[in-house]
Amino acid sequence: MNELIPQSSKELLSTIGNYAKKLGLSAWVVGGAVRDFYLGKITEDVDLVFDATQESVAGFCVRTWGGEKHRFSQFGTFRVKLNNGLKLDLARLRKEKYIFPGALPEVTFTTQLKEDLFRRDFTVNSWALSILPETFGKSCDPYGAQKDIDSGLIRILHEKSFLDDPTRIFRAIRFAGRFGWKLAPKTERLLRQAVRDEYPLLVSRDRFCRELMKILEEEKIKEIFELLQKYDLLKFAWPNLKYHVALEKTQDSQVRLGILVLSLKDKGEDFLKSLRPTKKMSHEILSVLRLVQQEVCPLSPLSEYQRTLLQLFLPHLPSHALEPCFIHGRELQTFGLFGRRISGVLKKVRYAQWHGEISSREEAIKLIS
């Protein structure tokens, strides 16, 4: 199975197999990776398995290619970025235990590879290639994940999966519209219990909108929303969230993200800040909302993402609509306007302005002459 590892990625993976034989590991390549080499896509996130401990690879991987790696002791695990863009998981075997529906897993290690690879999404991603020098590409598939590739089928490992981890819901419906696959019969049959029992409840809000936002990295975004749709999952979301039409004429996903948020109208605040979004993006969103809201131009220049979206999500609005009004409030004083009539007369340029009946300056002093 050698030819499985594509030859972009032969070199670096035979010189970390070769390291860690050094150190006496044991190590694969496992997961979404062997997926998408046997699927000849290419792939910038590797996840590596080792039967002891890896932070030694880290840093050999660091030394060797550049980059930076930060640890996560919660689950004994290394994440290394490399400087050209590679981002490599570095874990030990281990398994898995939930403590209660919802909750992060109490994490043991272990020396089997085949009871690490149980504890994974889904078959697909159940599968594990040696990075070893003598065994270099040989596979591990104990449970058909090469089969279920084939068949185009997304299938649990076991029936309490979406109960121990609810994400993995959503995982199913971004992995379905994004590969074109389906779910195996049973795991359908359980993800549609899961959600009459409204186990995506039973996420922290964090770990849901991390979900969210990866579905809005999705290149096939409006296959995935039709699923999410079909299955009932947006009202997880935010009530009445629905797929928009402007979604598709981009890929960012925090423009799609300011999509969404514009899509809800009135209710977009509350949706936008139950997301818990960064200072910046929250009032850079927030600012085209009330434009949006208001129907009025901008008073200062908008911000490259603000003008993008408001581009994306209103395709028809005249391209002075953009632009900062032609008049500063201070000016109208020189016409002898004072107090609630400044707000009043310049609301109405705005207005104006947005709406594209006027496209001048000369316009706006007409309009308030």
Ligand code: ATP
Contents of the next structure:
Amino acid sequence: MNELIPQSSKELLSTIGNYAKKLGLSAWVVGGAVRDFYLGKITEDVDLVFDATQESVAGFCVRTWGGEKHRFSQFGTFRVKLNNGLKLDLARLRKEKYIFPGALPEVTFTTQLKEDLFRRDFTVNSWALSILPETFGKSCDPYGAQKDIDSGLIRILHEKSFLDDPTRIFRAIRFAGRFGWKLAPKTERLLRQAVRDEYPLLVSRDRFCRELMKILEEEKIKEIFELLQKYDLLKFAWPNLKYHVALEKTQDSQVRLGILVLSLKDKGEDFLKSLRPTKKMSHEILSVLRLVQQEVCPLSPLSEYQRTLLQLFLPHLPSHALEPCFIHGRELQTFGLFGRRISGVLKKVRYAQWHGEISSREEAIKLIS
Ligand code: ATP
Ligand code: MG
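Just the form predicted alone so far, so send over the form predicted in complex with adenosine-5'-triphosphate.
Zooming out: every chain and molecule, the one shown earlier first.
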């Protein structure tokens, strides 16, 4: 009965299940974790659901294994980060009603696991296993998760799913790319329709950005971009956004974001700003964008992040292109240059250094005189 829960998670989940039983709760592991258990993949983020208030379970987990907890939504969901790296999301069973497409739903609690599973994105993520002692590992799979995982199919649970929450369009593509799965025929038809009707525009830019960043964290980035291109979804991220080969050369989502910005050339700045990056990230990426556009070496040392970004985006750049300019602007005065001529000459040196036409300070000085 309990063969789906891997050995490595048994102790943790049965300890939580025993505690839940003492409180008179029913408890299940649910969603992506069950999918990953079945696929034999390691999962570091485990969703648990309970049929009544589960608040004290979060405290119990922290007391037992060490870590920290915080409440992260108004629906009483707790996130527990354990010291061993595991992340638990503890939620109460709920159903959702979407009043406005793309907006957050109206949530009510339920005691029916089936209703909670029905509000989820795809059948493959709508599978639950009991963690109570006497039914440990017992499967609840009312919508055919196991069958769809076996056939590698992403299937929404009802016709209005993409309208209710258009972020699911991007989630569908992300999972299809990650696992090499296909969209079930009707899901594919509804997804295409959702794109034609521009449902992704119903989602706030903030929610959209979070989905985009999750995509940029994926290993199978090329496959996912191919699908985004196939279903004409990249335009919702930014007009003319395309896959760039450098994306595959790193797994760092921030570097990948930088690559996308650079690939958009003079439109890159607006794209980046629309994602509301931190000040630091914005500064780091935009200063690299300016170097690339002006084809000049930097004036001061680049950060590790900036170096990586440039090296990946322009792998054939001469190594000195990434180093600060051989000559300092104020030094140029000693060569008898003033005012505008200084910036003109400095630009000439920086351009030559970027293109590998000079490779030492001496050569830079020769260029000035
Ligand atoms: P990952 O492996 O990327 O973490 P996941 O399937 O675990 O994938 P999460 O974003 O961690 O996805 O969400 C956990 C679960 O919550 C999902 O498996 C799914 O059941 C449900 N879920 C998440 N986002 C949505 C959504 N937009 N609509 C409906 N259900 C969702
Ligand atoms: Mg998850």
